[in-house]
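Heads up, the chain below is alone and in the form predicted alone; it's given as structure tokens.
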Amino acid sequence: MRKYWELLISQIKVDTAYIAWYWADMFSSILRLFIMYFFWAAVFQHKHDLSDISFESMITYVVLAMIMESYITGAGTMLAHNIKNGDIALELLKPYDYLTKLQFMDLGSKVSGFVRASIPVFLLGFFFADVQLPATPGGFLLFIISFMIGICIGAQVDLIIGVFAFWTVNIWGLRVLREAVAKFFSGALVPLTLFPDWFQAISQYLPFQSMIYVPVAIYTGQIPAGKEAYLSVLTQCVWLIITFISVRIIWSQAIKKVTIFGG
């Protein structure tokens, strides 16, 4: 376990070692903050609430999404590029598990992205955007759980579109079909509720909504402290180890088209 943690450490350091693209990074996601503030304010301004949303609600909503949004894609991109350059084949030789060690060195993308992005945008959204507390010290635990839960729900169904990459000329067409239906079921981009009742029984059937309106709408407490949060983590739960046990499932089917010569 010790060479994953060493390869999340070297991950961060990569990260942080382009000044430019650090900085470029947080303004481009304080700019964002900012689009979505005017744009909700414009929206409410001639009304206290939206399908018994208020404002202040709702734009503690969409940037608590927005900050979410960035944390459930990455390894399956560097699974993808490394399959079709052939890199793959040096890394099956390795002696580590390959999708843990791309898994390890996403969460430590994850982690610098956290403090780069994500802190700076939930202190400006707070203090100059309404942006919520948590209603109750319960209410933020269970959301910090839901929130990490969500986060490995997004890693495993990002490197489940990465393994296809076996079987595709180009997963670029998979990953565009694969962020238009995660944006509008995983309630990226407004809250689930105010989509249609068909809508919403459909997202119940898919794991989107755990990565990102699932542990949102804990916090904001559009699902109510209690029985029904418990529920929704235990249903994200279930989603992980669906989309953890899909992926070892493809992938072992996968590796056995790796033919390597040499060596």
Contents of the next structure:
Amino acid sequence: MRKYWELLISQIKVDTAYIAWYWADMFSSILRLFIMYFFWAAVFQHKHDLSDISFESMITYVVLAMIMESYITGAGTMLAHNIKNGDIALELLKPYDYLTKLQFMDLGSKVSGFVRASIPVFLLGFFFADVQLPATPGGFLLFIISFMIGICIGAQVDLIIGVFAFWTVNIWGLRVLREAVAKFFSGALVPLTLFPDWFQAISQYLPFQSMIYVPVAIYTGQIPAGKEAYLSVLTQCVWLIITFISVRIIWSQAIKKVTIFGG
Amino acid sequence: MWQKIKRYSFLYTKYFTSHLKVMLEYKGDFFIGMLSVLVQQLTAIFFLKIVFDHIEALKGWTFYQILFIYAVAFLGRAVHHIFFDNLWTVGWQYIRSGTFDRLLLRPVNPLFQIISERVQQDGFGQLLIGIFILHTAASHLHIQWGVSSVFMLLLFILSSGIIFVAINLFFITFSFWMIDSLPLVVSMFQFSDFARYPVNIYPKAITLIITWIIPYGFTAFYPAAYFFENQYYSVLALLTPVVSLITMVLSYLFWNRGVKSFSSTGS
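Switching from the form predicted alone: structure of the form predicted together with the partner chain?
Next comes the full complex, this chain leading.
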């Protein structure tokens, strides 16, 4: 276990070494916050609520969803990269579980991302853009748990896409495709309750809403605390198990391919 | 001069046909790339649609007007995306790795070489969806198309593309002093998203920035507003080609300065 923590910490160090990216990330996130705020302010110009969601609640949702969105991708890019340049063969020889290693390094990146983008955006949103605090301390605790599970599901889905680098060259396209699909079904842009009914029905059977909508809606109280919230977190756990097993299955298939090539 | 144009267009055709060959070699990837960009743009439109299902107008602008602005933005972006995508990579692919020295040795403009070394096929997806939603939005807005308005539209789209290129070129030029200015380019590029909505939803300061300092406003909102018969914005829209020309010239001069300072330290 210790070696994985070391990897996590080394990744944080690598990230902080690139100071220019630190400022760029923060700046871009803040600009996005601006666009979002003024767009929604214009939407609510003559309205008190949008299908029962108040302006404050909406802005809290979209800002948190934006923060969450940066955490649901990650390890897959590195994986695809290693497959492409052939490093994968060496990685497999090393005395760690490669997929676990990737996820810990990715976690390191997320920790530094939390400091460089999430905290400034949240603070700015809180002080200047009507972002609210969670209604109850219990709700906040459940949000943290749900948030963690959401990140893990995102990482698994990202790894699945990454493994596809064994079969296709244009991994960038596949990533953009996945990001676009995830953006929608996860509720990264607007709360899923605003969507037409048929769309909400489909998204119930996909893992994406467990990545963003569930944690954020628990935070804003759109998923009421209590039985409904617990049930949502339970569904998240089920998705985490399903995606985790899928990654391992696809991975073991792909590995066979490497060993065939390797002779 | 004429000789030079002939030579460069000959070279570009050569580069372009070799890209085409690569594209045809990897057909599957070509379609994945196109499809992905297509879906990406569709999500943006779908988002707009969802919001407009619950409101009638956004500060006086209708759904189809904003859709039209989106279309202009997509088309301008497509020009940039297909033909000038390599500008993003100047820092890490040319300067950090030292490849830029190689370009300087050849008897062809280095900027031209960088640009022609890549054609980004995924941009064609953007082009397709741009044309499609432009058509949809225009027919709902009852825009009368004549020779002059079609000409203006094409001119605006080209100018919009040039503004995208010029701003990227300007900020990537800093790579000559700081090795890779990609973070700078990426953060400045974020300003372009502001142009997707009518400027009257923003406070004055932001409008000022995206109109006169980093003129992304001219990549989408102003040129689109030309077709909405709004007196004030139509006049500003006519400035679009002028703005694109000025930004391009400024960026190119700045680029040349960068190249000069690079070669004086490099050798």
